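Just one chain follows, in the form predicted alone, and it is written as structure tokens.
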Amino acid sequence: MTRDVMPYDVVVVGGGPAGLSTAIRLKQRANAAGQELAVCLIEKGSEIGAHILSGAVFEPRALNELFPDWKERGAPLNTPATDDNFLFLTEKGSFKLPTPPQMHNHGNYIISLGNLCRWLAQQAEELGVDIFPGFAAAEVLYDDSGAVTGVATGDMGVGRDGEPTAHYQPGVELHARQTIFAEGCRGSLTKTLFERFNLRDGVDPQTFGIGIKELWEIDPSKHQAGKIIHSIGWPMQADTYGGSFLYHLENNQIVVGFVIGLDYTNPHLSPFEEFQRFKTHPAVRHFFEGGRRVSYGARAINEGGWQSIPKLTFPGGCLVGCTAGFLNVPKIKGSHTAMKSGMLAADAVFDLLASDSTSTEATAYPAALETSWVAEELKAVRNIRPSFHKAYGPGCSIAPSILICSKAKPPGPSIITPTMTG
């Protein structure tokens, strides 16, 4: 049984903030130029937002550029950040630390990232983007020269033995002049591209963390819309990279989570159990008493920073968002940088397709990224995560922008603001 083929100018793989921003920007450029550009976006989740781990403090910088009138359009940014708190936890107590500059959230919003993606999908469809949720890209397609020519979705109706059943349907081939991969951290197709095109040659190895998150509905008397709490310290040991976040959204909901670097050395450490222990701490326990957990999930996080970003382009396509690794570690934010990377990629791809060039590689994308505010922002903090082991060694824990030394004398840890821009 042969596959059906659907031709497009551009196929975007992944319906997160980066992929949606890419598709939107492509259609904005095409519509402004009065040109036809067929753009398709596929998403493995049953709907856009289904695989987005919601609840985030969102910096609207890229959204301001993508849709300057997002407020009039009804973007779901409903809860301005109003109160930053940064705590160091001991086993039974806590004390407040100065909020590091990178974690000041004035002008940001506490949002459901899933709802933002659903809204972005609506904007994309209104511009003419074809969006197909429920279809996972299973295979990268190549032409005779080795350039990427699209992707194929997975076959359906395959039995446990791997053989086709009576309900077998082959996947669909989506052919494109350019294919943009926005799969998120550790994308399965992106990993094959790394190997085929040697995209990781000459850059630092990527490092990873795991973020565990829960959405709670709490007692209205305990809810403070716009309140933000970050913490370091207990239950983490001093040689383990990690910390918590707790954000008060609208409708008496809070999102609470814990991030742990996956380079921890204790083989018995369970990130999930450490997260559950954290919720029993006196500084946060009262928020959960009398409440109910609505949903939960976890996701991998790229933590390597600027020096771990791979080569972003290859014949027939490019990488955007967390599939490449644009997280700002000390900010604990990556949606705004992911969106901007997609917008820059879209500009380069549109210009390439509109030109008479015979090239199949949008090399203007990394060049534009290098001069953008994304590069400026990520280069300034590029050594914060690597310095955890390389600079200070065991016994010290790097939190965003500060160094906590377990050998400090009472009454508490020493707080040092290191210069980590060199």
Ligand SMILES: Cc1cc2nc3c(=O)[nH]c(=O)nc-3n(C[C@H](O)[C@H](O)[C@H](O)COP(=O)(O)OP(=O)(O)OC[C@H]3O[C@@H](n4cnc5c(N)ncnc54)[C@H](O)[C@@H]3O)c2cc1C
Second form
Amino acid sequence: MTRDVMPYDVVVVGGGPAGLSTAIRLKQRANAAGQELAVCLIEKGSEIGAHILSGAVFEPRALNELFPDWKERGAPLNTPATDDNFLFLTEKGSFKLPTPPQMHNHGNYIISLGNLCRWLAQQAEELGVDIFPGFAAAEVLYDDSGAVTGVATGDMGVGRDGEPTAHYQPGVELHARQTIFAEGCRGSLTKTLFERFNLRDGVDPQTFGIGIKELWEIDPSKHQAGKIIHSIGWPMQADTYGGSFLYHLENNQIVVGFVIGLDYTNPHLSPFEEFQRFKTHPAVRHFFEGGRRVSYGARAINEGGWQSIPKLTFPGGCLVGCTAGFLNVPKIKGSHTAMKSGMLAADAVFDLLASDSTSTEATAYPAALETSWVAEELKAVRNIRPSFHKAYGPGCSIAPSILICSKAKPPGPSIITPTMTG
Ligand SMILES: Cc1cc2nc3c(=O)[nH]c(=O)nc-3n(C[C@H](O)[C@H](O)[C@H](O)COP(=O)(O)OP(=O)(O)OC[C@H]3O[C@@H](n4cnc5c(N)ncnc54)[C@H](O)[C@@H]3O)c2cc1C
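The structure above corresponds to the form predicted alone; please give the structure of the form predicted together with the named molecule next.
Below is the entire complex, every chain and molecule, led by the chain shown above.
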């Protein structure tokens, strides 16, 4: 069966913050230079934003660089973060802790990340990017020299037995001079690239957590737009890495969720059940009483940090965003670093394609990343997550960026602000 071929200069796989920022920056550069550059982006969700877990505290640093006039362009950043709260929960009570430096959200916004992606997609299309939602890249294509030459989308209309049905449609081959993978955490094609090009040689293994998130519409009298609550402690046991977040968006909506490191040792622990228990705690349950859950989801989250970042480039392409692992773990924020890595990759890819070079590898990208604020930010916190087990052992619970020896009975945990950063 032959597949249709669509040729592009650059194909971007994945329509999250990283992929969209990559595509936008490529076209910004090409348009500014008056050059033709055919860029397409494919997204496996039915529409851009469909696979994004909505509700996030967003640091606008990368967006400020990508679109300094984002306010005038109507970017959906409507709720400034106003009130940071950091709680330690016991089974029946809670007490407020000083907010760790990484968790200060002054200047940030509580947003729907899905809406931001939809807005970014509009900007990308206006700049001339072809966006194809509803198509998953299922296979990486290579040339005879072993360089990546694009991706193929999956065949449609294949029966359970693997045989074509009456609705069979073969996938499409998207050919490109450079293919940029922005698949998010644990990208399926990215994993094959790790193997093929030994991209993880010499770096620490990636580690993962699970993030569960729910969007709620709550009683307007309980809603305080801009309020942020993070918690550690109950219902987690002391040796389990995890904590909650609860953000008040606009329109009487809150987003609530729980992140648990997947290195937990209790085989009976169910992250979903722990999250449900958390919502019954007296410090937060009133928010949900009389409210309505609008949507929910869960997905993996990278926890390896800077030392787990793989080699980012290979012949014919590169990795950007969470598929490479740029999440700032103690902040639980990765959209800004995802966007910035995409922008840096786009600059390097554009320069490579515009040059006379015969190289197929955009090596200027990792070099630029190394001197960027992404590297500075991730290096500064690189020891916080690994120190949870290695330095302090069982009996201590580390929450985002602070360490609590929870053998001490509340209200007197000893809080150790990390000195092992940098
Ligand atoms: C529970 C939770 C809470 C979080 N809270 C925050 C927060 O408050 N602030 C913050 O900044 N960050 C937060 N993050 C992290 C943030 O969501 C990520 O860092 C960010 O979304 C990474 O962007 P990305 O574009 O790299 O990947 P993603 O946003 O994951 O986007 C990847 C996209 O690629 C698509 N895709 C994947 N594979 C393919 C394929 N083969 N073909 C086609 N399409 C494909 C996916 O459908 C998806 O749309 C949170 C994450 C979780 C899980």
